[in-house]
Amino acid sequence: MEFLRRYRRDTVGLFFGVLLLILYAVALTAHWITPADPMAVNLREVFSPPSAKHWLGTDQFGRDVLSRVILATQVTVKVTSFACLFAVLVGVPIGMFVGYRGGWVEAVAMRLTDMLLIFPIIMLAIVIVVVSGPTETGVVIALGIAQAPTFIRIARGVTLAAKEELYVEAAIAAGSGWPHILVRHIWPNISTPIIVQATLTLPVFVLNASALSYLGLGVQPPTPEWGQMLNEAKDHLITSPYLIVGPALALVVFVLSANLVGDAVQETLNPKLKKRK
C-alpha cells in the first residue's frame, strides 16, 4: 500500500508504531502472559521489593505488580479503544448528516455541540460517569460522549466541502438519495481527516480514562487500571516507591507512542505534508 510505503520512511513513527502494536499485543494476551495471578492476595508477601520472583515487587495485598500492570494494559486498551470507536460512530454520522442537510437541523445540532465543547472533557466525562456508573461500560460511554462533539465538528466541516464537488452533484442528478450519497460518495472522500483525528485523540482517551480511575470514578477494584494503581501507589511513595514505576512507565509509553504515531499518520495521509517524507 502507498500509505505503508510512505509511513515506513518515518523512522520515529515506525519505531513507536511497533511499540504501540506491542502494547496492543500485550493487551490481547494479558491473561496468558502474566507471571502470576494479578488478583491473588498473599499477605505473607506484602510490600515485597522488586526481586527475581516479583520483578516490580508486590503491593499492599501481596499481589504481583507486574502482573497487575499487564492486566491493566488490557483494561486500559479495551476501554480507550471502545471509547474512541463510540465517539467516531456517534459523532461522524451526526456531523455528516447535519453538514449535508443544512438548515435548522444543522443550526440546532451545532449549537448543542458548541455547548458541549464549552466544558472541559474531563469535567464532562466525570458528570456522565457519575450518572452512568463507575464501570468499564460507564467510562466508555462517558469518554465517547465527551469526545463526540469534536468528531461532529470535523465531519460536518469536511462534508460541507465534499457536498459541493461534482461527483456529489452527479449523484444527485442521477436520483440518488442522501443516505446513498453520504455512504457511497462523501464518506470515502472524507475518511482521511476522521482517521487522523481518531489517531490523534487516542492519547486523550488514555489520559482521561486514567484520570477517572485515579479519582475513583473509573474501573473499580480489584480490577487493575493504570490510574487506579497510581492512586494506590501515592500513599506508599516513602516506604514502597517502586509501586509507582510500573503503571507510570506504562502510561507514559502508551501516551507517547500514540501521540507520535498520530503525528506520523497525519503527515502520511495529509497531502500538504508529503514533502516532509
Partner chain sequence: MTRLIIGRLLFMVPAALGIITFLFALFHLIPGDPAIMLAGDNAPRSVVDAIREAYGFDQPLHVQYGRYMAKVLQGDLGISNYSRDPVVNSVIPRIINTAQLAFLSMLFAMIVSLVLGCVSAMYWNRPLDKVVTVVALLGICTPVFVSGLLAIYFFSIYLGWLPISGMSSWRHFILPVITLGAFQAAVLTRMVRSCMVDALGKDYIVTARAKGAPEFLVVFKHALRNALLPIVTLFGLGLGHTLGGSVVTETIFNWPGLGRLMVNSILTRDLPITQGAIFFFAMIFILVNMIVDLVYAWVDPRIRYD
Second form
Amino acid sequence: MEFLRRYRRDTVGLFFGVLLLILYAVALTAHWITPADPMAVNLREVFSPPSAKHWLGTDQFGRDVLSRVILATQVTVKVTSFACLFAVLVGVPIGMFVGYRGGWVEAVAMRLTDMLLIFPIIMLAIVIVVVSGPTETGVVIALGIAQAPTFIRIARGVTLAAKEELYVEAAIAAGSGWPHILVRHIWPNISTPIIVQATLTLPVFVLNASALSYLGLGVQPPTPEWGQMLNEAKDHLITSPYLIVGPALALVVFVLSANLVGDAVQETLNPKLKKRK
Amino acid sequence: MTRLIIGRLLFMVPAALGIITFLFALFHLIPGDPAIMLAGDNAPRSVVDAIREAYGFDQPLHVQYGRYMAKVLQGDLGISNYSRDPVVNSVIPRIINTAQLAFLSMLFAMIVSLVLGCVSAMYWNRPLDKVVTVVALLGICTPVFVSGLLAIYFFSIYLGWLPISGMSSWRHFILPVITLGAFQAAVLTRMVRSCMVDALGKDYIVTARAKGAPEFLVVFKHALRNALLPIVTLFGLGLGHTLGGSVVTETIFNWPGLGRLMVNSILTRDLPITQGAIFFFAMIFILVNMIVDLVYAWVDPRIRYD
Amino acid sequence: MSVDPLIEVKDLKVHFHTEDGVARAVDGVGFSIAPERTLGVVGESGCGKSVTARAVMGLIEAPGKIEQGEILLRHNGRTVDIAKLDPRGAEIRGIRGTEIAMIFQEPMTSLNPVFRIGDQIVEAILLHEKIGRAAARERAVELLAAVGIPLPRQRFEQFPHQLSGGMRQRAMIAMAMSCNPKLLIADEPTTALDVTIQAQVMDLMNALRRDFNTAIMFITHDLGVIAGMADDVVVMYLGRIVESGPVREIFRNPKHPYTQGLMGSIPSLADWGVRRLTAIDGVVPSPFAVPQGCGFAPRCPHAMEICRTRSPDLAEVAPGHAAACFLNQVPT
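Switching forms now, from the form predicted on its own to the form predicted in complex with its partner chain, please provide the structure.
First the chain shown before, then all remaining chains and molecules of the complex.
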C-alpha cells in the first residue's frame, strides 16, 4: 500500500496506469463489449468506411474492425501475460539455482545466456516458433524462452548478492538444504527486481508478439491480432487506408502505456533512479 | 590487445560449431517425419522411403549428425525444397541486400541519435530536452510495421513521391532505411542522452570547465569521448537489433533480403533454406558482437594500453 | 597591509533550489586575498567551502544560483564581478585558467580518463595562449618536471589510469599552473591521498607558490594542514564565516567555540598522553533546515539564550582577527 501511495504522486504514471487498466478491462470483457461479432463474415458489407454502425469500418470479409480490435486486445493480453509468466517461470528458477550452485555449472550457464542475449528477441522468437508452431501456445513458448535470459541474469545476480548475507550464510552453516534456502531466504529478495523487470519488458513482449503475427508466424487467422490485422490491411492500403487506424492506434497506445507504467513502477520502487533522469 | 583479437577470433569456431549443432537439433525437434515433409503429405510410401534412404534419415542420430556437420563444414547447406538450388546460392545475394539496408539504417540511426542525444543532454531538463524525450518515447512505442505502413500510405500512395516496394533504385532505399533507422534512432537517442547526462556529471567535466574550455569542447570532446565507451556497445547492440528489425522491414517493403527469405521459407516449410538463413544470421550476430568488443577495447585506453 | 586585494568576495550567497527545498549552501560570506598570499578556508564537509570556491571560479550552475553578493577580480586592468558573469560565457572562460585555476579533491576522477596526461595540459595552454602545438608540448613537459614528476616525457604520453594518485594530483597541479594563474584554488587537494604523499604535495605547493608568485585559496577540513600553508585563515560553518584572521592569531587565540572545537580535534605531539582529543558533539545541521539564531548553537558548549534567537555578526576581537560569537561581543 505504501507502493500505491508513492505511485500516486507520479501523474504521468498514474494517467497511463489507468489507461493500461482500462485496456486490460477491455481485454477481460472483450466477449461482452464487442459491438458486433468479430468473426461474422458479411460479404454484402465488405470495405465499408467508418460509419455510425461500424466506427472503424469493415474489412475484406465485411467483419467489424472495432470488434476485431477489441478481441485482438484480449488475444494480445492473453499471449503476452502467459509469455511473461513463462519467461519468469523458466528464467528465475534457472537463475536462482545457477547463482546458488556456482562453479562450472554457473560458468557454462552464464556463457550460454550471454550468447543468447546477443541475438535480438524477434530472431530468437522466430527460430523457436519454427519448432513450437505458429499457435497461441507456440507464441507464448517462443516469446517466453526468448526473454528468459534476461530473467536468468537478474535472478542469478540477486541470488549471488543474497548468498553473501550473514543470515543466509548462517542458514547454510546450520545445515539447511538448498531448496529451503532458495525459497525461504533468497526468493523474498528476488520478487521486487523480477516485478520491475517484468513490467519493463511487457512492452517488448507486446511489440514482438505483434511483429510475429505481422510476419504470419504468430496467432493465425481468423483469430484477430493487431500485427496480423495490419498485415492484412497493407494489401488494401490504396483502397481502404482506414483499416490500419484501429490496430495501429491500439498497439501504440498499449505499448506507450506499458512503457510509461514500467518506468513509473521502477522509479517508485527505486527512487534513487529518478534523480539522474 | 593482440591477445584479445586472437581470443575473440578463436571464439568464432566453437560458436559456429554450436550453431550447426543447434540447427541439426532444430531439424529433428520439428514435429513430423522429415522424409514425409520433403516428399509431401500425399506422397506414396515408396517415395517417402526412397527419400528417407537418400537423405540418410534411416541412420542413427549420431551418424546423421556427423554427416550434417561434415557437409556444412564443406560449405554445403543443402538444397532448397522448391527451387532445388543450393541454399548457399540463394542466401549469399540476400545477405548483401540485408547488409545494405541494415548498414544504411544504422548509419541514419547513429547520426540522428548522437545529435539528438547530445543536444538533449546539453539542455538537460529544459524544454528542448523534454521535446526530444517525448518524441523518442513515441518512436520506441511505434513498431516499424506501423510507421512503415503510415510512411507508405503518406509518401507513396497519398503524395506519390516514393516507390512502395522493391530495391531497384536509390529512391527505393529511402522509406525502408528511414522507417527502420527511425525506430533505432528513437531507442538509441534515449541511451545516448543518458550516457551523456552521466558523463557531463563527472569530475573531469568540472576540470575542463575550470580550464576555461568553451562549452562545445566540454560537451563534444570531454563528455562525448567518454560517453563513447558505453555508446559503442549500445551501437553494437543497436546493429544487432537493426538486423532483427530488418526481418519485419523487409517484409513490409518486399525487400529481397535474408530476413524475408527466412520468413518465407518458414511459411512454405522450406527447411534447408530456413536452416541456411538462421546459420548466416547467427554468424553475422556473433561477428558483429566480436567487432563491437574489439572497437570497445580500442576506444578505451584503459584496455588498449595495458 | 596596503596592497590591493587580488580578489574580494563580498556578502556572497549561493542557494540551491531543489525539489526538497532551498539549500543555503553559502549564506553571506566575505573575504579577500592579496597577491601571493595563502588563505586557508576550514570547515567540516557541507559548510559551503567548496561551493564558495566554485562560485569564485564562476562554476555555479543550476540548480545552484548566486543570489547576492560580489566577487571582484582585477582583470586586464579593470575590476570584474564574477558573480554577474554568465557561467558559460566567453568572459569567465578568459578568467578561468589564466587568472584563477583550480585543483580538486579527487585526482582519480578529475583527470579525463580517455586523454593523455600531456594532451590535457597542452589543451589548457592552447586555450589561452597563441603559441604552436610544439611549443605547448615543450611547456607541458617542463611543467611536469617542475611539479616533480620523474621522466616527464614518458609521463606525457601516458593515460591517467597509468599514474598513481599522488602523481595524478601533481599532473593536475601542472595543468592548473600552465598559464601562470594569479590565484590557485585548491579544494581539499590532499584529502584523498596517503599521509606521506600529502606531505609531498603540500611541499610542492609551497614551492610553487614561491616560484610562480601565486596566491592560493586552500580549502580543507584539517586545521593541521592549514598551519603549515596559510597566511590567513577563514573558518566556515553552515555557509557562514564564523572566524577569520592571521594564522598565528587564530591558532594562538581562537575565539569562536567552533574553532576551539576544531583545535581540540587536532592531535599534537606536545599533548601526547596528557590530554584527550575532544570532538565536537552532534552533527552539522542540514542546509535545508538551518536553525534559528546562531547555526552552531545546538552543538555549542557555551550556548546562551540569545544564541538561539539571534545570529551574531563578525566583529573584530583583535587587530585583523574577527569572530562571530556573542561570547566576544556585547549584544546590541
